[in-house]
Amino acid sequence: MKETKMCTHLSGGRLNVAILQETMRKELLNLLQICEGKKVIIWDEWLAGPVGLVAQYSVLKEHEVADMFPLRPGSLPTISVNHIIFIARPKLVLMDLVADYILSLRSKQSSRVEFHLFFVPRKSELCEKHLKNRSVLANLSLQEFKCDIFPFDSDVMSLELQNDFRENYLEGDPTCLYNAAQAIRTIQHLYGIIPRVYGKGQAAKQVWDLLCRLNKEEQGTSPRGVSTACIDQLLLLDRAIDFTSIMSTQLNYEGLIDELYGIKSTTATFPGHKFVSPDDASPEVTARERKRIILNSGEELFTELRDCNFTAVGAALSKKARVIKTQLDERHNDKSVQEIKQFVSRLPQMLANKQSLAVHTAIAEYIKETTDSFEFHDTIQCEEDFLNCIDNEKVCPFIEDLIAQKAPLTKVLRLICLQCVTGSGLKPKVLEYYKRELVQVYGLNTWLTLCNLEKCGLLKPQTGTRQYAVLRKTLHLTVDESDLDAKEKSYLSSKYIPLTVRLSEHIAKNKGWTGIADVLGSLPGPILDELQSLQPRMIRRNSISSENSSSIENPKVILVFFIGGCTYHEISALRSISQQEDSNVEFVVLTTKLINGNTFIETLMEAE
């Protein structure tokens, strides 16, 4: 039953993302069928969550998966199965763990066991060579589990590449760009060739060039994929063109959950004490245990709340509580037999809504504890000043205080980086002052992190031009509440609108990049505006687009691909544009990873 529900919420948009999920699930189940008999899966820990979005444990159990273990250092209990399957990304450190397990199990197991390794998303010659050097390749059957995109929601898909920005910009490893190009090919195979491609940034150009090369290499082979185009335009955006949107705190409901508790593969984990209900049999146990909550559009209340500014969440929950109370109070009214039958049929949904309300009220209370604090208000005020180009040319007293208090390094670096990107660099004296203070307080290792941030362009001395100040005015990146009309207020979850969102909005409302050539010139990296050949556009088929989509007046579908990561605030802002009355566009987000300012900075930090 849970499986069906999962597919239903994925097929809720113009692009039926459930097709992607079904394709990836079949791929995995076909691989499992190769291994006849009972089997154990040993997961690369990073993949366990994302692959769970494709095939849940209940599905795997039906295919004779007896147990699952994480791939980590240490030994396994004695396993009496025919097959042991490793599912891992092609990384050398993981190959060492696979080799250690095989050598250990070979010495312990008396019965014959077959070992299999499923590479996600594809094999690597370097890894095969490494396994050969460890003398285990002969014992292994190698397969590819070509799952390069994971479906998160009806309008969100992610490649879930762990350190893609770091690998590309710091380590010079372009594997993530190749994975991105292959992901676009997967999308085009499932949903048809995308006729128009726009892009901005160095990584966007590299992905496009790789895609063209891969398409050329495949020419001459039998045609693949569907003939109808379900996506009208593809917009490739390099994360390096807009760091501001990552560094500022997300203020929409879903974004704040991610900022404070972290959302991993649509699941967030909270302390248990606020989830204790009055009729709980063992409240002490519930309070001690951490509560895992799945957050996606399969839940009606969460769909209503996720894009709201957090200040509006309390009122929305109160309104919902009144509606549910009114519905449940109907049972006290005099009713005919027919009306009682209707009420009973609606009762399960009402009780589910009541449970959902209790869950989100508890989450909102947790968030409110943080958002009501003076420190949070001071942080937001500091960010707003930087975003409005106020006092971003001198040392910030609030940042000085945070360093003196030895606040979490990620928080301090995030604010310094925000000051830098909104000031188009820091004055050399200010930059040197921050560096000296950070190294003295947080230790010499911080110097390596600062070098990484400089290499990525997040920290730099100020040059003559003030790109951000120009962009802010030209593209209206910051908004004053007094200047907003009611319609605009309803869809803005923050006083700052991400640059990436403004570019996406421009593409949707205009013919490509026309009218903002000067603006694009001030951003790093080349501009893309390409046509892809395909048959004349046909009406979308129901097998591809959702059943509820009308064939007349279909909105444009634009796939926005964030190369280097994307925040929930950006997704919310894109949804808000789609939901405006005069909008004839639906955005679908594809990203290499879902990130926030903290997780982004952490990937660029050097370990102690």
Second form
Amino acid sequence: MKETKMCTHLSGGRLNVAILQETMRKELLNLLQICEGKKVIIWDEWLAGPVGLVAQYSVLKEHEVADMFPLRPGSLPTISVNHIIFIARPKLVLMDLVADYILSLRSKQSSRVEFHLFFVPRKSELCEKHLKNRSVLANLSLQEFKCDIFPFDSDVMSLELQNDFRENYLEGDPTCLYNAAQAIRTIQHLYGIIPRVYGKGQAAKQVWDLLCRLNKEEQGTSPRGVSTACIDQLLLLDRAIDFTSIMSTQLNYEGLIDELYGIKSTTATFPGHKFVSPDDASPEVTARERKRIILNSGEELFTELRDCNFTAVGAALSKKARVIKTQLDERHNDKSVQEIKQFVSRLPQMLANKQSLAVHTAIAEYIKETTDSFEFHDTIQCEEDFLNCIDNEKVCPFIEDLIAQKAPLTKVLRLICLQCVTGSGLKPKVLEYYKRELVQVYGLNTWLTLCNLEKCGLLKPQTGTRQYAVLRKTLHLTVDESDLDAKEKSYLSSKYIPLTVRLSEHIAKNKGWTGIADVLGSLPGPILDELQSLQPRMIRRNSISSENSSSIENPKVILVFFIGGCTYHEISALRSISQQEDSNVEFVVLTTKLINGNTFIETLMEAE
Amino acid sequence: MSALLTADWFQLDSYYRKFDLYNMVWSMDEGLGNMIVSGAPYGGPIAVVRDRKQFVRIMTTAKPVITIYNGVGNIISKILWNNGVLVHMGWSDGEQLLCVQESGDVLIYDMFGAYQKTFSMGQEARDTKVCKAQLFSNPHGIGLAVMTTTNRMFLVSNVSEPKVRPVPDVPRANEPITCWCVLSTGLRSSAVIGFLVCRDKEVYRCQLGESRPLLMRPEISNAYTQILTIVPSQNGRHIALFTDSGILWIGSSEFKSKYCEIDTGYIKQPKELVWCGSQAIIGHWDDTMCIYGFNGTTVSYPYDGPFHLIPEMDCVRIISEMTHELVQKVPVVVEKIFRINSTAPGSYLVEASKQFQRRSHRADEYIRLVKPDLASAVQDCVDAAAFEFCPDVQKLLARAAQFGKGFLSDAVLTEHYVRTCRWLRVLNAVRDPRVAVPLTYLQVQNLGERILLDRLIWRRLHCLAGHIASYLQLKDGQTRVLSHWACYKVTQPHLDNESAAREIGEKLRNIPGISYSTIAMKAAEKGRKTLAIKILEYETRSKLQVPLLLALGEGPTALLKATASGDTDLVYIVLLHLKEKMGKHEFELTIRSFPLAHALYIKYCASHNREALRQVFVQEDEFAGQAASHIRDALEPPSPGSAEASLLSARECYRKGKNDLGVSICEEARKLCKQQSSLQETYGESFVGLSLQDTVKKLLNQGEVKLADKLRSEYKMPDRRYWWLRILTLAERDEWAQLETFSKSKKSPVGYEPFVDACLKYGKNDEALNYLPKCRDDIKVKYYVKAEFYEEAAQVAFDQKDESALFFVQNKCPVRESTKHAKIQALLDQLSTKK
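Please move on to the form predicted in complex with its partner chain, as the form predicted alone is already shown.
All chains and molecules follow, beginning with the one already shown.
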């Protein structure tokens, strides 16, 4: 009962993401059942959050998980259980920690403990070898917890790969592409073969090639999963084709929460003092503690708010407040018993709405503090100028001032990168000037960071073509408020529409890449336009359905796979497109990680 | 024709029949009589070796030769036995020949005489010497039981996973034993395995898992002094004893009930005594074969030469020098149809069919007779056909069934008919003398189609197996047949690598689920490395392909395949393996042609070994990488004072890489580093590691404006930034008067807004008033608002005649400031009226 309740927010869309959650949870519980009796889980810290989306602690508790600890250097409390389970990604650093734990525990504890290591999402021989070299392999039973996709929401799934973009573009380590290809296999296993595949960018091509290769490898050996195709199209997008969308500040509600407070595995943490309510038993405690809020479509109000531009959030909240107030006030009117009964039955829902209204009002207040500041305003102004190709040729005084004041490095780098990508590079002199300034102010370490950014193509000297300027025009990436018609205004949460979103929109509306070949040509990397072979049975089924039912009744489901991460802004914009009246498409987002400009830059920075 | 069909029948309790399977083509110099013969069940191969206990004129080498024949006596292979004393030979259910030696070692050969492996029956058996052995089938597989010269008994229940277990000894263990057998009763979960040991009159049951033997008391009415032979039935439920008074006692295996006692007339121990099914016993005395039914009836057949009995689950096969025969109980349905004067519906149906063939009207009469029972008649005919060996009889019955079927519409029956015909075709194919596997229908049902296929594969009859697999529509049948075929193919030394690989590739191309790595492994085992590598080319699963390539020493190919797979884990495995196996230089040369491998190696080095990393960069003339690693050294110097040297190296790398900016950055950093060390000495405070900005700031904080100025000009710090720094430091130090002086020292290159910002930062809004008027006109209003001087802001906006700016001020002005609001409103009105 509890489990079905838990995943309702996942099954709301056309693609039932709850199936994915169910599958992964079963996988984990089956693994746990191997270890009979009480057990303790030691988490790779990176995984604790995402796996929580698959199986909450309460579910684990039911399966005799007595306690959980993070996998960190340092000593471990003595544990008196039969099984100690490590859940970790196959990384050598983590293997060392596991080995340290086992060795220290073995010397301390006399009672018999069985050690297990669950690799997520798959075993690695390298790690096995390493464990063997540390001579702990004999005491350790290795398992695979094949969980490569984590369900975030009814239309968002993520692979949650740490440093994926850095690994691929900076270190030349394409592990994330392999994982991405495997993830598509998982998706296809659960939701059927995706008949049409589009893509753009080097990484997209590589993932597609790997997918074909994997399909060939497993040919005939693995039984097919579902035979019906739940997803109509797959769009593979390499993050490297569009840095602009990450670098600009996200202005929709959810995106801003992420920018300012950070959302980790759908959970954001806020300071407590604005959450104090008049009927709070101990307001001091509430104010002192940090408040964790789960943000997903399970909450009705948040679903309404998340994609709004922040300026519209205040109005939406007050409107909601009025509605709730009138609803609650109804009880004062004279009523028949029958009506009161109805009212009472609706009461829990109303109170929940009231509660969520209070929560989001508090969050909105926090955000408003920042968005009202001059500093924020100036930053947005600067970004908008760049996005509209104003003054992005020369050294920007606003950035200069920020550097002079030693503003946070990520912020400065973000703006410089934005200037660079919108200007399709920086003039060599400008670039050199920025570099010198940054090194003089932030130290030599920054030089290495700059080298990294340059290697990834985020910073580069200007070349002949101004591709961003062309793209802005042809794909209408920026919109002027003046020439917006009412219809469009209603679904745009920002003045800038991400390139990735425009491409997805084009695919959805035009049945493929036709018409924008020139545009695509100016973006880096190859274009993909492929058909995946279907089983004969399926072709028949589909042809029947296409004859019988008109396409309006059955909107297309397009899976957009961001290889290298995607932002909440992009997700919101995709949602808005599906919600348009004449739209006949539903987007589902799959990403290697949910990112924003800051976290993205941070992964590329040189370690302190 | 019916008369003819029953010609080979004879009657005991019920009808039995004996008929020829094959004419034997073997010829033995020593004669079959002097041979130990061991035939595998389920129509398997027959192993023959000369019995050393019999005197024969030796014509061949002194060492015995085990010859393996097939069912018609064609030689499959020969094994030259040059091991210890051979006690017993028998066959496993995998059709492998088990040779039990006196030492208790059991050597296993396949039917082609290829040695497979050895297992031992334990140290005690070795010490005391095995004297007798028996193979027995039980729910776990084929078991082996041995008896040592000291009457100790050991057994393993499954020869494919030999685990030797002892059973309790019989009392007075050292006294001689007359005969013994192994009895396995019960099904899989409750299987009970034990020895039945007879000493003179006594019968002991020594069971596995029991601590002591049980004395059994068979009720034998005729006087006797010894039990000479004891034989359990195939299913373990019945026992036959033969006493020295010539009595054959038959009863249940727990000895609780006696079925009968038969006086055989022989007092000599029979050469062989076997069960034929579970209702008849066959005895072998010299040149006579006698069959005993439970009711005491005996039928004997004299032979004019030696022969041997091979018991099967539902029959007994008799091989002699000339023929290979089969004795079985006539199956009930066959008896019903073909018995003389039978009135069974099946019998009439056969007759009807015959008449129909003859185009006689009597067909109708017969069919009318069976009309009510037509379904069962058809069923019987189909079933009976399955039991027949002769294709003509099969056809006769199948035709009858088909004829009868024409009057019915029964899908189940039709299905049954089709299935049986299909099976008959398969059975006839394997019974063909060229294959010579005389399986009965019951046996083949018991084996199952997969094992039948395996048995053909073991005989290397890949073509036939392939046909049968596709004929019976076996899932993955083709895959198994062809995999085995390929594995066999690679072991044939006369084929050249190129053509063998090509042939395998072509044959297996469209077959799903083939494991090429297994085939390649086989080739590698046979020392055919080149062939193995060629076959591995076909393997699609890199996880299987790569390790084998590594094992074959094909490092570069393995690396190529691993990089192509995209599985980085695999690439690492190859890299580490190669690093161990190859010289450093060779290793580097190998990996540099694989960009992915190279990148991963660099990543690995970066986290494990910075020096190795640098070497790779040097090797590759990768100057930026070298420089970066030197800079990293400079940032966390391995030894104090080495930072400068590191920076110098970094600078050189950039110089080589023609990166001018890099050169100057490093040079500046080096200079700064040097100056910082001296500053550190002067001020006794830590300077090293700070950025230029922070260094200058620290100096300003110390009040060393001159020194700061010097650094600023030396490093070409832009005016703008320097002013910002001055402003911020002054504000930070609360020196507002000095800030004002500074603002007036010359025209500010940054404008006066930073002054305002600095004041506001420390809450000195009134100080800000000094600078606000000097702010740029276009942002003056904004800065007044920022400093919360709303009235003034409104005034400025009014002066600038900027309505929107006035609205902005109005908007920003807090609601509680009602007087200010009123003033702003007044200005607004004034402005609008002016227009």
